[in-house]
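We begin with a single chain expressed as structure tokens, specifically the form predicted alone.
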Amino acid sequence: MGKHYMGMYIAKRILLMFLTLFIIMTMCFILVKLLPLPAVKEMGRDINLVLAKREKMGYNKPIMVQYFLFWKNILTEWDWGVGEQMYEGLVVWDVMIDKLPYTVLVNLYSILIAIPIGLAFGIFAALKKNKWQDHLISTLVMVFISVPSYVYAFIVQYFLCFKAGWFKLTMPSVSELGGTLLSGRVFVALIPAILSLGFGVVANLTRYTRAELSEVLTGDYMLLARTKGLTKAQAISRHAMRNAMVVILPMIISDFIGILGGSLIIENIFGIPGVGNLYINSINVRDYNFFMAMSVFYTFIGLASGIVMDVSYGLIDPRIRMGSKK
């Protein structure tokens, strides 16, 4: 019965996710179309392609007709249009796929490096609760959480890029680095952005781990585990961390989505050619097709992460049954 309730819950959440996505995208489409239509740049041989795409998407028709054609082209042909104000004449979907790996890499590197550091600091603070080490870590955590990631970006740029000269102020292209996207040189070039995104994640994870583990360590079952002969380390690893992870793991997922949104600005600051930079530029120049495609991408990621977070509770703790009426 538990699996049945979980399946029904997931199906319901997925349906609600697509309904919410549809409502949000309807609002975005109508509002952005109310802005003045930007003039098409002269693009030589590409101008005919853009004009043909505009005609296909019904730019000269009422907004609701344009909206119908927008979804029709996506659902029947997976056609998101072509760039008009940037990447003129290039297919929007192809440009997104080309830039997506940069965004995924910088966010994955940030979260994978931040998780063990944040967990380690959180566990250490919980074990040293109310001692000077705990007070020091808690104070630093509040300082780092209070500072936005773009402030860290400017600090990193000034001290590590400008003063120390260890890194470039903006990321060179992969061809200039002489390697592939997964090469060590690209990783080194991404370090300033990784640090800027990672500081806040480490602080947030440290705070949650310390709070949850401190509460778990005072539970009666921990005393029972010790009386059964388990060492302190065994009791923490087998019981305390498992119970604490019920809250910590969904928070990690939330942090990943958080830095995915934060990387919009970080990519722009460090010149990383990812989809975050693409989204910001599409808003600045009012490229409708890129704006709508990127809005769908980020909205879908945010909504899907909510489902993953909720389901993770039941996977970590079998006692939790999503969708059950009991």
The other form holds:
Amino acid sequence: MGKHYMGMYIAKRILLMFLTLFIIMTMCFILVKLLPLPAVKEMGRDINLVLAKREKMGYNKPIMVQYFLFWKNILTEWDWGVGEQMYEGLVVWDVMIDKLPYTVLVNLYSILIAIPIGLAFGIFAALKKNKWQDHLISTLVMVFISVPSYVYAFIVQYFLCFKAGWFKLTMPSVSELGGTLLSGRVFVALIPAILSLGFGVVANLTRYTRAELSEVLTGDYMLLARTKGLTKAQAISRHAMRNAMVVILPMIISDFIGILGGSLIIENIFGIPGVGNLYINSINVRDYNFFMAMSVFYTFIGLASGIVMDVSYGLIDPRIRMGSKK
Amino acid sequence: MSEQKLGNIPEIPAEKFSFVNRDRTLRDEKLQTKPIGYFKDAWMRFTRNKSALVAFVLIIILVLFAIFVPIFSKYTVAFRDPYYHTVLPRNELFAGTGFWDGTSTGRINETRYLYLKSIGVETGRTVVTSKESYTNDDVKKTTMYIATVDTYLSVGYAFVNMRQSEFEAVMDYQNRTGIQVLYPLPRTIATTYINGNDGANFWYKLRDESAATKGDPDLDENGDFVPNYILSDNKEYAGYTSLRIAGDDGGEDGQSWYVYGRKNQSGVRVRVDYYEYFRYIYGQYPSFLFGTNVYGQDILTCLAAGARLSFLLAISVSLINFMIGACYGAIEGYYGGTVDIVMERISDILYDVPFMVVATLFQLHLAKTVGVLGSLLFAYVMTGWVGMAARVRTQFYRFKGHEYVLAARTLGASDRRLIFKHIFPNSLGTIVTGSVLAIPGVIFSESMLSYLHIINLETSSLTSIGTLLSGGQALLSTYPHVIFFPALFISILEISFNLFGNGLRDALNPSLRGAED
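The structure above corresponds to the form predicted alone; please provide the structure of the form predicted together with its partner chain.
Every component of the complex follows; first up is the chain already shown.
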């Protein structure tokens, strides 16, 4: 029954998600279309292509017709238009897919590095609860959570990139670095950004782990585990951590999806050619095709992270039954 | 057994009994201590939380900073000085210590050293306060210096165009105070010079006379600078009748006087000692506690003005969201059912719109009609109240089934009375905490948006922390002080607000009463 219920729940959530996405897209589309359309730059190499594309999207027709064409293009050809003010003539979707790996990489690396550190600090603090080690870690966590991520970026950029000279101030392109996207050189070039993002993630993870674990540690079953002869380490790794993970793991998953949208400013500071930079550029040069597609992308990311978080709670812990009617 | 015992009691005559409390009314003993109410208890527990208290004090200091610094500052946001840009922070208390006194220590080459030295020769000031020479073996064994340079004095001289009246006022000032502001014109007054403030600093003979010269001097046999002023046989050339610098004695023939001004269409073109000229205009020597940025704006004033803007924005957003969210959440939570479902759908959708999208669209649509700040405020309010509404809704669900609410309803209390008199005060703690904790979020995202230039709050008299940060980021490697103070400010602000908010949350949560002891 549980499995069936879960399936229904997921289906319902996904359906709702698309409904929400549809409404937000509609509002967004209308608001964008009400804005004056910037002229196509003469310097663009594919000015005719852009004009033809505009024709196809019905630029001179009423907004309702444009709206219909917009959906038609997306649903039949997955066509989000072409770049008009930047990447002139290039297909918006292709450019986005081109940029996405950088953003994913930065976030993936920083999460992967942050998980062991954050867990270790959190466990340590929980075990030393209310001792000076715990107070120290909790204070630092408070500081690291509060300080805005761009401040870390400035610190990293000044001390590691400029003073120590270990990295370039901004990231060189992959072709300059040589090697592929997944190569070590690219990883090294991304380190400043990874570090800047990582501080906050580590602090967040430490806080959650400490809170969860210290609550779990007071449970009666921990006493039982010790009574039946398990060592402290055994009891913690086999019983406490498992239960604490119920809360921590969904948090990690949603954190990953969440910072996909949150690395905008870090990408900007370190010149990482990811989707965040693309989005900011599209706003600054008023390229509405890019803006529309990217807005949908970020909305989708936000919606998906919510679903993943809720569903993973249920998958990991059968006791939690979401949406169950009383 | 007990019956036997009872039987043993001797009979007591009735008159032996007397009333103890016949004439007195009995009351409970009056409480010796004062009752501790909700807020008093909250305050007591809040003050016991040391970190929250410190954070609270810090916030007050930051707010006072934002309010009073722009009022009492010697400079305004609109103040821009073309010559004192990116000068280092200077605190008069630290003068001469090498720390926070407007000096920078670094490696400079011979040309740069002589250039800086020359600036001090005419005025008798020491621009290079200490130096240590060493030989650079990498580059053809050139002499290099590790020198401490006063960034305020290293500005030197500037060519200024004055109206005739102004020129006379400066001369009058010179005569009155005995302070030399105007200095003789060098032969480099041609406007084509690129370095040394358009050539104003090259008062000496140059080895390279081209317009792109870096000021390499042609020294005499004693290693001194050779003056290279324009000379005239007219002592009062351009009507100059005021102080003359040392050595300006008419030369051997008594016909070679230095020239202090040259007439042009608008008035007089003169060469001023910018340090003194600044004092002549503003009444004091230049001194910037936090230094200046690339536009020559005082960072201290700009930061305080930006902070003021951020605080104002964040507090108004928080208040508006508080009101909208509280009403919306109260209606949702109190009525429940269909009303709740419909209203939840609406707020869900609003909640899922990324703030970046809202801010951008509002900016594009509304900035022309209601201004940048207005549209930003709208954008925050548009999505910001949802979180507050959700919080209030939960509280209402929690309290509306309680017995005391039922009792009030039975006594005939109206919906409005139930909501505002009975349920709302109970959820006040959560709501207030939510409002306070929303403030750092607003300040952070405002600084991020203006940093990314998605919103532009920069006008002649307005600035924001994000704008300062982005200006400083461009100079991060050369002038880190430009970014240091805004970044430090916003970090302290965020930390204190979070600590304060957490302390407030614990203090206003009655279930934690006595839990810490």
